[in-house]
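As a starting point, one isolated chain is supplied in structure tokens, in the form predicted alone.
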Amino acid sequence: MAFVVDIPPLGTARPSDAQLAAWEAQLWEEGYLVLPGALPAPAVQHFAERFKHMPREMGYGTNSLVRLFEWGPDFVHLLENEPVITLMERILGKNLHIIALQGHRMFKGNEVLRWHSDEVYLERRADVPDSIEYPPIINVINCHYYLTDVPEELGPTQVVPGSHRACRQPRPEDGDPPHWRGKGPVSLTVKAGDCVMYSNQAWHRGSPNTTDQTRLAVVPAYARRFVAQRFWPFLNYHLSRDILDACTPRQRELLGEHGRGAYG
């Protein structure tokens, strides 16, 4: 598809060393961080308004709207958006990509209530106790940029800290909500910009929307780079060419066009 869009400013001020090493801790020991004001407001309204006319759904649900790249390089740009990609390198490695770039729309009736783990990479055996210590493990890094102040009233994300480290889906001893090693989940509510950003292995979820208003957000998720990319329809999907040529170096590499390495 080709479109002719704005590329609204984005953050170009990359962090300090020192600011980077304490939001990095963070998201190794609890499993999730908040970014305040990491989408400038000129972009919250841009991306607020592209969603606007967007389908209500793309054959994939009512709350995500999918590859959101095909519709336009403003999303590809804002893959590159600072401080977040500088911090997303500096966990996940140079040569990361994204998996998904998605659209979330929020409102009653349509969240994902059900708590849980994108993914599990060390499964914890059934006979082995929460107590025995687990490496944290982060290979997919879900980001969060919200297009609309988030109360509570309208349905945050909720994480349970540490429990990316549980290496496990939540089990109903775990309590209802969950909780690991003591410690019950948190609300992230934010305002319009904010970027909230976690372990794709921590337990979470999306809570009651209980407003008229729809949550908005634009989500990309970062890997490593021998994560398989999730573009629904998955195995049967092609990025376009004319998409890829229409970007930089760098812009193809975090949609997956790679250069030569192990197995191909």
Ligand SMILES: O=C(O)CCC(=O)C(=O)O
Contents of the next structure:
Amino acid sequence: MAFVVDIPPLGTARPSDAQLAAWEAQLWEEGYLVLPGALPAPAVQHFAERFKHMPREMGYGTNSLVRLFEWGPDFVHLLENEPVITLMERILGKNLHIIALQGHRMFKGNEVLRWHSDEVYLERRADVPDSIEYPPIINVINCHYYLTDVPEELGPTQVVPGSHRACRQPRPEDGDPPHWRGKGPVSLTVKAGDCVMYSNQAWHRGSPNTTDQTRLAVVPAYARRFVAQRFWPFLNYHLSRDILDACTPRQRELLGEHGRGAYG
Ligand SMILES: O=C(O)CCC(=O)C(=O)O
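Having gone through the form predicted alone, I am curious about the other one (the form predicted in complex with this ligand); can you provide its structure?
Okay, now the whole complex, with that chain kicking things off.
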């Protein structure tokens, strides 16, 4: 059952086509993008406050709260925040959905320090050299809306530019930190309200948090319709009808309730 909570003011202005094209080009070329000020300041405060009242963990470890849409319609409304949603629709298709809606609480000792692609959708065979061009893959875009400023010492997300073309996990011979075609990682230091987004194919990690503060983010993962949803605990998860009935048709689709398709 969804809780009664306020919906904070969210972005409503649709970006211009020229702006969208520039953002899209950067995502296809580099595999990542930072949108400054993507979440209005009152919404940043709102979600930071909401996190304070959530349990230490939800069965998925201390760094990732899961299925935040169960905690109230404010998290569902966030899925339609502009300019992010229009950019996601442009790249992933109008029938996109989320495959996860997590909350990150990254503190010293629980960071995700290992370099990785979340999944590899088009696998480069071991006998195919990196000089062979594969298309850039963007089927899932992880969006991190930061609720805190993230300077270097708070352990920002790091991404290796262009590595969404690698079509494989990083290997020891890529170096430490790994490089893709000569480029090493960028540290995505941001301000609260900025949104970091990257193809889940890109090699990434969370860098060490050397402070006593926690890096907080609301993290929707938007995907093409064909990518299966991953609502923990995955198998037999049931998204309650109460939650769906409180949503608009568009929100229901974003949560995964689609019209009839090829597989019924
Ligand atoms: O800490 C981060 O920003 C990255 C987290 C991550 O890579 C993951 O949860 O798989």
